[in-house]
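For reference, the chain that follows is the form predicted alone, supplied as structure tokens.
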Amino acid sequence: MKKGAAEVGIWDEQAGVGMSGAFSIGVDLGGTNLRVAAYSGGTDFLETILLPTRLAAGRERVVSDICEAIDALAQRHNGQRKLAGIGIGTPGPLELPRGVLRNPPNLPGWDGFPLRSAITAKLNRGVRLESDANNAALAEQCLGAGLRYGVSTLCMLTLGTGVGSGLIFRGQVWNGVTGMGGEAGHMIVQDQGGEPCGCGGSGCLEQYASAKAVLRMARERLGEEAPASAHDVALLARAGDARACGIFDAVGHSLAVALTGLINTLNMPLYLLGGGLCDAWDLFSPEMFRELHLRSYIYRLTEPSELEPERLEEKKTYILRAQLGPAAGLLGACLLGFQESSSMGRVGI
């Protein structure tokens, strides 16, 4: 992998931020795990703290865990380096700039919770707040595929337990009017008899292209023979089980429906797919590309000659795997910490 953006001076040029001698702290708040890291550039962390997200203990307990971990890292790394800022990623929907959570499916009971003010009150300092998927997209643009291919505008879908998404326009996160821009995981991909979704709708992409969706479809198609993880369903498909193969065809089909809407609307050069389900790329991508070619006339007009090139052709549309893996969301939160003290901001309308 090439050097990170911080190491080659891209942050100095684009945002007026010098990382030398400074560090940030990033927080990735998930429904199961809480990750907090100290960071000074590149794609590695100075130190990482991993904790369970104690949802059952209440919101204030989780906020206290976040702040205690931040304080511990600040004390340990504030000697030789100066703390530039703190960035926090959380499951969405997230109302910005207020930093209020709005019915997040992965944080039950947190609807209306003013996360930003709760954290700043305990820390007695400001923080930058973004959705976890936006942070992953930001990291990919600055340190991953965006850096490798020289792309500053991209869309990223994260295929994990659910489906998140982030939009980056000219190096900045696109938030929309209220901070909820880019919720592509809740695009409708099956409008008749669609699976109910935690967002309150039905037929959402998240219900057909996530690890949770793969397990549901496995139970429906395989019954008692259904494996216990999406990884095991993929192993079954690679062994030639037609029912398991059909599950990943359904994933590819649903992704193609969503990507058709995104490509036809946004006309971006790069769409990245990340998250654990991308380990099954070889199983779902053939159907995804086949269906996308049939559905999207914009994709047909801009289809590249190579699906996985060393360099991107100009004015072509690429759908590629993300490069940073599970660290992307936390790296993006750390990058937000440097943005806290910079002129680089979010983009709305």
Second form
2 protein chains.
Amino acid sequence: MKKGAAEVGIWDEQAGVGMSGAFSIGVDLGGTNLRVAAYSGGTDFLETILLPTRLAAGRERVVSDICEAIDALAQRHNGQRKLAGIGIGTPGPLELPRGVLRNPPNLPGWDGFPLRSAITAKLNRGVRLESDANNAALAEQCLGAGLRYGVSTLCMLTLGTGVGSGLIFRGQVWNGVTGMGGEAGHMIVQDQGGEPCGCGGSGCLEQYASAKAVLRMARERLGEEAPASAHDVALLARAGDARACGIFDAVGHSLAVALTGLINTLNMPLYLLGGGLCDAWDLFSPEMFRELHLRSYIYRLTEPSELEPERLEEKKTYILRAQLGPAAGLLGACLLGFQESSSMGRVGI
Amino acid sequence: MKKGAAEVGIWDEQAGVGMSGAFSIGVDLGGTNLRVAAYSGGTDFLETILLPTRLAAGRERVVSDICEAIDALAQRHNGQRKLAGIGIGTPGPLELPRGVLRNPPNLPGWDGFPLRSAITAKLNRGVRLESDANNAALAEQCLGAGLRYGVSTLCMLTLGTGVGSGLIFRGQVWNGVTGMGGEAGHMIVQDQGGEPCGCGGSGCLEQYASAKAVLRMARERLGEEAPASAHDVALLARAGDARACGIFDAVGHSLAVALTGLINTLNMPLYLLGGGLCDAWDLFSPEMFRELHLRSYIYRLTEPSELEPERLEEKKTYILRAQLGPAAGLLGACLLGFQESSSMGRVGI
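The structure above corresponds to the form predicted alone; please provide the structure of the form predicted in complex with another copy of the chain.
Okay, now the whole complex, with that chain kicking things off.
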């Protein structure tokens, strides 16, 4: 297992020190917030612009907001440093290399929108596009758990409002044949009678291991006593409410079913769980590990002696919390900006 | 999508013509049969030796049988042609690069056996080891569907007595961190109350989409009328028996649940189904495609206009029958023999 950041080719000497004299701009386009940052290395930004995503004003307005923020950062930082490139993260699914959105649940009405060419035309320069979950995975590999533990191949699941995922093979995002690689949130974990999912299917992981899923289960199990946030459901569980505890057992169980599929098929060294729901790690992870031990023989054969070690043993399968927090997606977009200008190819088909 | 065979680097000019003057030896070690072949390219062998796998006589006896067959073939063909290398395929799971078997269900008592070093020591030369399902996938990519359609990235599921699988990324087998990559037969497709599986888990794909699974379902649904082979269950279904038809619907359904996970996560261009149960393709594939359309949004977004086309459209997801038949595993072992001597690296971690 090699150092991750070195493989991305944007670092000079050591992790955390950016390419000297260069900076990138990253954009994290969410359904609620639009975040744009200038970045030159490490896990901090040179400057961040935070705006609401004005979906109601139309796609062109959002593209203008993105481009104006990019222009502002480019002008302010393009003196001493050289702009290496621009990376954009959007909710998936995304059709690459055309850079077209395909029916993204968090950007209603954007199906078929050629986001990359719209931004490129307005900026008059190339940008690199990637799904937000893939960017978060890239950042974790380069700057977070991948860097800390020296792992360049990993799978990251982001347990937020929904469940996003990204696969990194040898330091590079796996995009798949149409750019939609890494939608493990839509693995089926409940075959019969599963919850309908926003993707059009049913029984998807996202319906059992997201903040939205915790709230739904809370309504089902607690009725009018159900708290209004996943965070409050966790507090209730920590206070000893058996029904609330059962919800997090269900989260852990569903994660184990999906992870069994991923581990048995991919046999990667590291699976990271990130996103806001991981604040309830203490509540859902015991059931997750218990069930995983029972159901995945590859996990049993490669189970580590310590679940949260200082260093990773070789030939083991680790499931750890992600390290970068909510900035992971924006950091990944900034890393993508550095990749835009590098000669490094992507994992192709 | 590039030509597959070219990427493996063993062909001179065109598909089907082996490296001039060289040959390899491949071994396909199964729980029942041991097959050893000399090979110089194409889809035919120079010579094949077929022996029973004498499990009862002990592991050392089986290793001797393997090595004696290799020696015989090496001597007979090592005149005009040069032996490029030796490839071995075994039932998984397999710990690589150490070449140690890890509790293989089809080779009882072989857990922990260092098969590669045992063979290497006896032959006094290196051999390359791989799981049989990965070898079959490699052969399909180089010489079968991958060659015909020009696809170098694919997933193959072998529906035989059990369900094996192999992932090929850009012409190379994905081994995973411990060599156990590609055990999609043990993705969970039935979360609650699933059939116990030989892997120690329950509800695995193998329990619903293998010849053994068809026989179990036939006993459950037909009682004493149940035929003694999956082939006969298929004949009964084709004769219009609704209960037998329901068995193949269950096979198709389970394949769709697993394929939804694979397609949504990996977004590969091609998924191949091989193995003896594919003789019932006409019986299980309609339900498989119907359910897949319902449950996988990535499949819906990339559904091809023709299910069995002459040429593959770009940016689509195809699920096709494998082309090489039961020789795929042995052909893959022979290809592995050619790789042993080449400079080509493997997909690492």
